[in-house]
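Next comes just one chain, in structure tokens: the form predicted alone.
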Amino acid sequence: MQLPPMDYLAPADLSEALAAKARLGDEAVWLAGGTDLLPRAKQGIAAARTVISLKHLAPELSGVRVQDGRITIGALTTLKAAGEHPELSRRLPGLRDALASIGAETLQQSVGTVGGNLCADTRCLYLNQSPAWRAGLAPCFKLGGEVCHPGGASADRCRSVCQSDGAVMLMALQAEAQVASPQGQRTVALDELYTGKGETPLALQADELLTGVSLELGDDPLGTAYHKLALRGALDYPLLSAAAALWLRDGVVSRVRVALGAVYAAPLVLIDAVAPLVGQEPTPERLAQAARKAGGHAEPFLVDNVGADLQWRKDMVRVVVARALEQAVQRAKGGA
């Protein structure tokens, strides 16, 4: 498969950027390291005359900076060199782990990056095909018509699927993405940016950029913990995965956060089924507990659509749930 003809335009930073694709609207695209464009461009599914290539922006839109308890992550920071930042790795280790767990190595150090990932659209397996094999299937959703193949002909909405492995664990650490437009700068939690609607899963307009991603560490020794369930670990997208944010204070729980990606068009964030930790000591009796809930309330919201059997998954969420909660109290404690 070949790119179809666009236009290129490489801004010489933010504000020359900012205007252009505030000139442009929805005929252009962001174009930064390219895994999740280039692909979708070649398919037939990311449309757009123009591509405005993020690559001289990076010295404004990279690193990792840490200061009075919050991590700050620029968006076209490679995905290797946000995991390996030292302080980022120490203190938020399953960051560094879900961050790892994308695409192959020498992607991670070349051009795949934070907010790529970040904002990776949400994936189909009726429409992550080619052209051709598309061609006998009237268009869904996502491209405008009235159907959903996954869902059948009672639905009435795109099953998509979010399978971005950094926006799970962000989603558990409540953190928080800056968005610039030529009106200026704007902080939007996770929780709001994703839709959770898989024709238009991100609320950003059309003249936004994501800019970075940030988090408060808090005051309480925290864990976090990400597992990932895939066919090729790192070089596939995952089935199902867990990550799990988890706060201690004088050995019971202050604050937990556990988020599921693969589920549907967003992160699923799991409170009840986590909230009766709050003020408890983590024992493995009331963290399986907390797991079996999770796999309860998880499972209205499951999509039958990322190649792997709808209620092995339903099954699965409770065990990588509670993976994901026993490593968080485990580095919560300071353990290995």
The other form holds:
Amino acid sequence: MQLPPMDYLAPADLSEALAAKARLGDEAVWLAGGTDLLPRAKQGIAAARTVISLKHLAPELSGVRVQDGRITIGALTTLKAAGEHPELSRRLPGLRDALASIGAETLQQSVGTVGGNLCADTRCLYLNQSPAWRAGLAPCFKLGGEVCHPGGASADRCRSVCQSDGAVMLMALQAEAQVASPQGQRTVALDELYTGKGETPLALQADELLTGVSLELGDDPLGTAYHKLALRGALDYPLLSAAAALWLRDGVVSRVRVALGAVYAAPLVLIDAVAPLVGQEPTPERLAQAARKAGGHAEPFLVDNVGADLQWRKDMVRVVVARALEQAVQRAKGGA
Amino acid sequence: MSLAIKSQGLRMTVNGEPVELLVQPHETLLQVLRERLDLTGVKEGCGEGACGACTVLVDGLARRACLTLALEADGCSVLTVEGLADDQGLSIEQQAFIEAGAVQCGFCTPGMLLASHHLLEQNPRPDEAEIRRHLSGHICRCTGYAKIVEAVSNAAARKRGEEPS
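Form predicted together with its partner chain structure, per the form predicted alone context:
So here's everything in the complex, that chain up top.
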């Protein structure tokens, strides 16, 4: 498969990269590992007239730092380096598992990056296809048209979904992204970074680059877990996934966040379903009750757009949320 | 729009030989290796990173040549399946694949061999689960994988100077 003609820049450092992007604006796209961008460029669904390679920025933007109860991950840290970082993997096994589930081993070490995963575009069975496949259908909202194929006649917007495993787990952990532009650095909560709009899923300006992500571990014992349903154990995007982050104080839930992947254009955070757990002991009955509610709350968001039976995905929300919550509780109590 | 796009210089070491050529920015490493350097051991399977057939090692790490712009490999050392054998004959991995019957149609074999070589460079004593995990991004439509896993395990033993069990 051929790539369309494009120009290529490989700036030497961050300031040179930001200056180039500011000059070229939307004409240019960032290139990290390329495993999301290049397939889309080949399919003709990524506007990539100029790619700005970040390869020389790896020393500047790689690495995991743990300091004062805060974990910071550079955007160009490879998935393997992040997932296998001893401190990160010990404190955040859910994030380790989410990152390890992306792509495959021989994609993890030198290409897939944490920042690239966070900025991966939303996906849809009707979008991520060859031009020949798509030629039989009218252009959809994401491609500037006026229809959503899986959404049906009543759909008034793009219903593509976030299938980034890292984003879902980091959203549950209430992480923040660091964003750089020629004007300086800013911090944006992932809740704000993801717009929830399939057409434009990321709230980044044309001159901005995501340079890292960080999160507070909190004072109470934290358990994290990520459960993903996919067709195969490797090389597949989630058909549905759930991430849970749960903090316990004296055996009682002090805080809990659950996010779903492959449901909505952003990782879908379930607030009301899990709120009743706070202040309670996380008994199996209470966790099951939260998971049942999660299934009901997620149902209206799901459409048939990832190549798995829609009713099955609706039914499985309860199951993945229950699994993630149960494992997060175990881990918060000190179990594996 | 393409009128303004200029070719750029690319220098790399391929299988130990220095190479210098002009490439278009949108040429992939796969295209350059196959079509400009005649290294047709690099196979294009899916063209979108999902099969592993085009895997080569760039500075010792596995990469999908179909998802790597050639210019991304500027200044790097690239190893393809043609670089595994030497004057003495096939590499230990290649010999083990033949002996175990791990090659049928052969299309996935170059990627499998480079992924295996990469694994054994990092981990001289992988167990079956580690071999399977390392090769999980490589699709074979003929063998059912059992013979490939056996071949990698045998190659690991030979590299350690032991007889395969």
